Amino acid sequence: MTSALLQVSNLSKSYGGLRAVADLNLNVLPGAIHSLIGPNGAGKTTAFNCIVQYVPPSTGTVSFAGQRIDGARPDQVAAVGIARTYQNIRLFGSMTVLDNVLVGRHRHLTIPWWSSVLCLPGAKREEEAAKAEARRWLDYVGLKSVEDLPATALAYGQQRRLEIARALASNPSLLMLDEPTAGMNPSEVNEMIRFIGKLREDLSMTIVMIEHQIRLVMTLSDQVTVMHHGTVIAEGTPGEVQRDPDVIAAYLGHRRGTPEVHSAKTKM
C-alpha cells in the first residue's frame, strides 16, 4: 500500500468559541489530485492555512513525507518541499513577472546577500542560473514573452498561471491551490482544467486544491474531501461524493428527509 505524502490528523482550529476546523483528517497520496469542497465558510482556507502553518492549528498533527511539520514555521514548511497560491492572487504587481518568479527561487539561493552587493562571480553565476530556471517556469506556463511586463500588465488568467509558475518554481512535491479558478470566465476555466491536468501527467505533481468549480473538480480529482461547518460530510471519489445525500443537503441547503425548496437549477 502506497503511504501518504500528506497526512493530516485531527486537525482542528478554534478561534474563541467558534471552531472553524473540526479534527480533519486528510490522507493524500504521491501524484493524487485531491480536492477540498465544500459552501462557502465550511473551512476549507483556515484548513490549508493551518496545513502549511501560516495559522497554527489549535490541535491535530500534520505529517510530510513522513516528517512532523506541525509547529514549524512556513518557510520551514516550504523548504520541505510544500507550494501553495491564493484565492485573492498575491502578486508583486510592481515586479516584472520575471522578478515575480525569482521570489519563488529565493529559498534555493545558497549565496550570502553581501556577495550579490559585491558583484562576486560566484553570486553572478547563481542569479543567472536562477533566471535560466525561471524562464523555464514561465516558457511552461506560457508567459516567457511577457518575462518583462509588470505582473499588473497581465490578463487576469495570465496572473493565475504566474502565481503557479512562482510556486513551481521552488520545486515543491505538494503544490496546494487555493481556488485556481476564481474569478476566471468559462473558458479561463477550461484553460486551467487543462492545465492542472498537464502538471499532473507532465511532473507526476501531487495536487491538493480548494475549488468551486465543481467540473474541475469532478474532472480532475482522484479523490474528494467535503468539508461543512468545519467538519468533514463526505469522502471518496467524484462520484461518491456528487451521490452522497449529506453532500447534496449541505449544497443545497436542506437536510435529509425535508422538502427541496431551491431550484433544481442549483449545482454542486
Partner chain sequence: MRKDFAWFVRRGLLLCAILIVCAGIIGTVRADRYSTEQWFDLVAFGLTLGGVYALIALGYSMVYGVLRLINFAHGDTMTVGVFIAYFVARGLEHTKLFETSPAVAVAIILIVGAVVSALVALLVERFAYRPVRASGGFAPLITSIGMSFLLQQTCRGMFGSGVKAYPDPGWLQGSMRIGTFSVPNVEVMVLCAAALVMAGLYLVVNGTRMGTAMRATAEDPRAAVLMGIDINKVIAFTFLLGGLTAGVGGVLYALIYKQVYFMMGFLPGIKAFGAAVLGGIGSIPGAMAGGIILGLAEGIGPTLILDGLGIPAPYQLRDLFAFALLITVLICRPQGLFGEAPARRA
The other form holds:
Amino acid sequence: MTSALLQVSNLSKSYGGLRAVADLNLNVLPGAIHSLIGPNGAGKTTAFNCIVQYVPPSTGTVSFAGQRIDGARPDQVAAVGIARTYQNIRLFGSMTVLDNVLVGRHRHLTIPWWSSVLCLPGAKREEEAAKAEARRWLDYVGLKSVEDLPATALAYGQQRRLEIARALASNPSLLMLDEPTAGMNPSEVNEMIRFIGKLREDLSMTIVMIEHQIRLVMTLSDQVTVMHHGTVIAEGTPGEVQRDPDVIAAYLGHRRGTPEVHSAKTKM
Amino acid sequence: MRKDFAWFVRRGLLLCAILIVCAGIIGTVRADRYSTEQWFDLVAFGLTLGGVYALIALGYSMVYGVLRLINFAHGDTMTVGVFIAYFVARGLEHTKLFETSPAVAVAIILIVGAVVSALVALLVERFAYRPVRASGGFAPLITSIGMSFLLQQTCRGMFGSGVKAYPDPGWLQGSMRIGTFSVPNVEVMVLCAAALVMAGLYLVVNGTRMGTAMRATAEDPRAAVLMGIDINKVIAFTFLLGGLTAGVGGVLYALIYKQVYFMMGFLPGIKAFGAAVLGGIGSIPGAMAGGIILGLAEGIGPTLILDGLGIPAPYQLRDLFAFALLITVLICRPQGLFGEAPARRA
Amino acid sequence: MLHMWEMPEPRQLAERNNTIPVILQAMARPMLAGLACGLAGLYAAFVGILVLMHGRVIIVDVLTLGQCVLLLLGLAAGAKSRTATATRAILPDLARGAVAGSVYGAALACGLALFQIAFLRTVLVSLSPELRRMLSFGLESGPAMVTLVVAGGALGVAGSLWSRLGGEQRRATLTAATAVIVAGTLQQLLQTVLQRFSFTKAIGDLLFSWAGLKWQGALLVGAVAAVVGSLWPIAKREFGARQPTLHALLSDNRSAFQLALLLLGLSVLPALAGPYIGQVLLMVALYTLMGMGLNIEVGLAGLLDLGFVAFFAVGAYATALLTADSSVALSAYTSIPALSFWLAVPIAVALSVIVGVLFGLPVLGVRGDYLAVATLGLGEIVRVIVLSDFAAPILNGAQGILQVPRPFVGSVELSSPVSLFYLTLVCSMFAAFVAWRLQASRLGRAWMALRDDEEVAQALGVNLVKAKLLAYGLGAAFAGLAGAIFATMLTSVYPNSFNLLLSINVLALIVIGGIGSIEGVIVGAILLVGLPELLREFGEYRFLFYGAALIAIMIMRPRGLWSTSRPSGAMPGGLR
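Give me the form predicted together with the partner chain now, not the form predicted alone.
Next comes the full complex, this chain leading.
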C-alpha cells in the first residue's frame, strides 16, 4: 500500500447540493494500468479532473509519490510528473505538430528566455535537444512525417496519438488517459489497444484511464475501479469486477444481485 | 476557488477598494458639508443616469447572450439614431408642437431615435457581423471595434464634428416639487420613459414567441437550431430590440446633457457595457439593475467618496467610478453581481 | 397522371405565362449591383470624402481621384452585373451592363436631387457647392441628372465588356489603371524623390507637371505597367526553369527575403527622399516599434490589450520628467539631476515594464473579450488621472510638459526627422529581432499554447502567471521605448496624445498586417500610418478608413494582408 505511486483518499467533489464524487479511494501501484469505469454520469471524469487539480476537490487528499498535490496549481501537478489527455481532444490548433510536442517538453527546458533572444550557445543546444526528443516521440507514435502540418490538419486517430505524444514528451511518471478510444471505430480501437500495451512494455508507464471500451479495459488493466452515482461500487482485477453483482446491476439497471443475469452474457 | 497567486491579487484589490471607499465615506460624513437637498439632487441625477445606462446596457446584454459578442459599436449605433432624432427635433421646433404638447413632441423624437438605431443595428448585423460569425477567435470583436469607428466617423463626416445643442421643449427645463424636494422635469421624464421601455421589453422577451426563441438561443444555440428556431432571425430580432432600447436611451441621454456630437456614444456605451457586466451579462433584469447601480455610483460617488479623501475637483474623476467598477467586477466576479457562477467546462 | 417530378414548378408556370417577370428576374442581379455601387458612391459623397478626393489631381486637366472613384464604381457595377453562369452571348451582357450602370447613375442623380431640399443642406455638412459642381459637371440639375444616368449606362456597358475579356488582358488593364492612380495620387512623394537627382529629374519632368501626371505621362506609366504586369508571370516561370536552385532558395526563404527587402527599402528611402519623407517614415517606424510590442501581447500570447497606450504614456512622461528643462521636470524640485536622453531611456523602459506588470496582475484571470474591455478601462483610468487636477502637481495636467531635449550623439544633436528615424528604425529592428527569436523558443511556445488553450497549457507545466506577466512586461517595454522617442521627437508631452485611439491604431495595424506576423506589423504600419501621412488632406478620415479596413480584413482575409503560411499566424482562439 505504501508503495502506491498515486494515492487518493476520501476525495469528494460537490457542485452545490450535487455530490459528483463521494469518498473516492484509489491506490495506483507503479507500473500498473488502472482503469476507471462506470456508466455515463458516474463521476469518472470529475474524479479524474480532481486528481489532476483541474478542478479543486471539495475534500480529501491526493498524494503522488508520497507528495501531497491537492490544492496545487495545474502546472505544479505537471511538474511532479503527471500528464493527461482529454476526452474531447484538445490540441493547440494554431501550432504545428512538432510545436505541440515541444510544448510537452516545456517543463524540461531550463534556459531563460533572454538567452534564447541573445542566441547564446546553451539556448541553441537545448532547443536542438528538445527538438530531437520531440521528434523521437513523434516517431514513436508514427507521426514523424507530418511534423510541420498544423495540428488541426491531422485525422482524428492521428490527433489522439499526437495528444498522447505531447503528454509523453513531458516524461511523466503517471499518464492519465481520458477515454483514449472515444469516437473510434473497431480497427482504430484495436490499434489503440496495441499501442497502450506497447507503452507499458517499452516504458513500464503507470497509466490511469477512463474507458468505455470493455475489450480494452479487460485486456490491459491490472486493476479496475467501477463507479456509479459518484461512489465506488467495486474494485479488483478485471475478472473479479466482471463477476460482481453490483456492477452488473449498475450497468443493466436490474436490482441488486438479480440472479438470472449471467455475467457471461453481459458485455458490461 | 483555488488560493493561487491571482486569487491573492484579487482579494488584495478588493480590500484596497473597500478601504478607500470606507475612508472616503467616513471623511465626507464627518465633514458634513452637504445639505439633505443636495444629496437628494445627487441621488435623483444618479437614478436618471442609471435609467439611461440600463437602457443601453440591455442591448449589450441581449446581444452578448445570443452571440457571445461584445458589440463595441452599440454606443455608436445609438449615436446615429440620436442624430436623426436631433434633426427631427429641429424640424419640430418650428411647428407649435413643442409648446402645445411637449409630451407628444418628446415621444416623436424618442420613437424616431429608436427606429433609426434599430435599422442601423440591423444593417450592421447583416453586413458586418453575420459574415464573421463563424470565424471565431477575435474576428467578431475586432469587426465590432472597426464598426464603432466607421459609424462614428460617418456621423462626423455627414453631420460635422461640432457639438450641437439639442433643442427641447421649454417644459423640460422646469422642475416639479415632490414633498420638500424639487426635481427637474427632464429627470422625471427620463425615468418614466426608461421604466416604460423596460417594461415593454420585459413583456416582449417573456411573452412572445420570438422572445422565447431568443431566450432559448441564449441558453444553447445548437439545441435551439435543432428545435427548428431560425437563428438568423433570432439574432436579427435581438439586434432590433437592442437598437430600439439604445435609441431611446441615446435620445434621453442627449436630452439630459442637451447636446449631441459624433463621439457621444462611446463613453455611455462603454459604461453601459460595465453596467451589463455588473448585473451579469446576458441577463435582462441584471442589465437594468446594473445600470441603476452604476448611475448611482457615478451620481453620488465623487461627492461621497472622493470629496472625503480630500481630492480636489472630484467631478473630473467621475468616469473613474464607472471604469473602476467595471474592472473590479470583471476581475472579482465576472459572472456579475446577480449571476450564477458559470459551470466549468469539462 | 403526372409523376411528382414531372409536375411543373409554380415559378416555371409563371415564367411561361408572362415574360415580364422573366426579364425582371434576369435584371435583378444587375440592378442590385448598380444599387450597391450607387450606394457606395453616395456614401463617399455624403461622408465628404469624395470632394476631398476631387481635390487630388491624377491627370492634369483630365481626371481627379474623386472622378476616378466614380468611374471605377460605374465600371464595377457593369462588371458585377454578369452572373458566373451567364452565357457568352454578347447582347444580354451588354443589356445587363447598361441596366446596372443606369441604376448606378440614377442613384447618383438621386443624390444630386437632394441638393434641392434646403433643409438637408443645413443638416448634412457635406452637401457642399463643390460636391454639387462635381456631380453635375456644372450643368443645371435636370440635364445633369439625365447625363448621370446615360453616362452610368455607358460605364456599365464598358464594365461588362471588360469583364468579358480574357484573364491576361484583365490583369494587364487592371495593373495599368492601378499604376496610373498610384502614380497620380502619390505624385508629391514621387516627384520629390525624382527631383533629387539629375538623371531621374528628366523622367520626372517627362511624366509630371507640378499639379499631377501629364496625360502623356499617364499613358506612358499605364503602358509600362501593363507590359510589366503581363510579362511578370512569364518571366517568373522562365526564371524558375532556368535557375531552379536559385529559384528554390528564394521561394524557400521567401519571408526572410521579403523582410530584408522591406527593411532595406525603409532604411535607404529617407536618405534619398529628404526630410518630408523622413518625417513620414519616422512615424511608420515608431508605430512599427509599438506594433512589435503589442504583437507580443496580442499575436503571440493572445492577450487582447486595448489599454496599450498606458505603457506608451509612461515611457513618454518618464522621459519628459527626467530630461526636460522646465519647472515641472523632476530636476526642478528634487535633487535628481536632469538626465540625458540615453540615461533616461532605460529608466523609462524599466518604469513601463513595472507598469505593464502591475497592469497585468489584476487581469491575470480575465480572458478573451473580457480582457479587451478590462484593459480598455485600465487605459482610460490612466488617462483620466493624468488629466485631472489630482495628478497635476506632478504631471502638470492638460498643459503637459514642454522643452524635452533631443538626444545627442557626441556633440551632434539628433534633431532632424531623418536622424530620429534611424534611431527608431534600430529600435524597431531590435524589437522585431526579439519577437522573432522568442517565437521559436520555450517562452514563445508557452505563449502560443496559452493563447490556444489556457487550461491544457497549464496542465503541461506552463506557469500562467509568469508567462502572462512576461508578455505584458515585454510588450510594455517596447511601448515605453516608443514613448521615450515620441517625447523627444515632439519635445513635449500632452495628456491628449495618449487616448484610446492610439491603442486602436496600433491594434488595427497589427490586425491588418496579420496577427502574429512580424512582417505584417511593418506592412500594417506603412499602410495605416505612412499612407495617411502622405495623403494629409484625408487626415480627418483616417479613422473612417481604419474602421472600414478592419471590417473588410476580418470579412475577407481574417489572417491579415501579410498572412503567413505558418500556422502561428492564425487567429488566436478567443473566449470559448
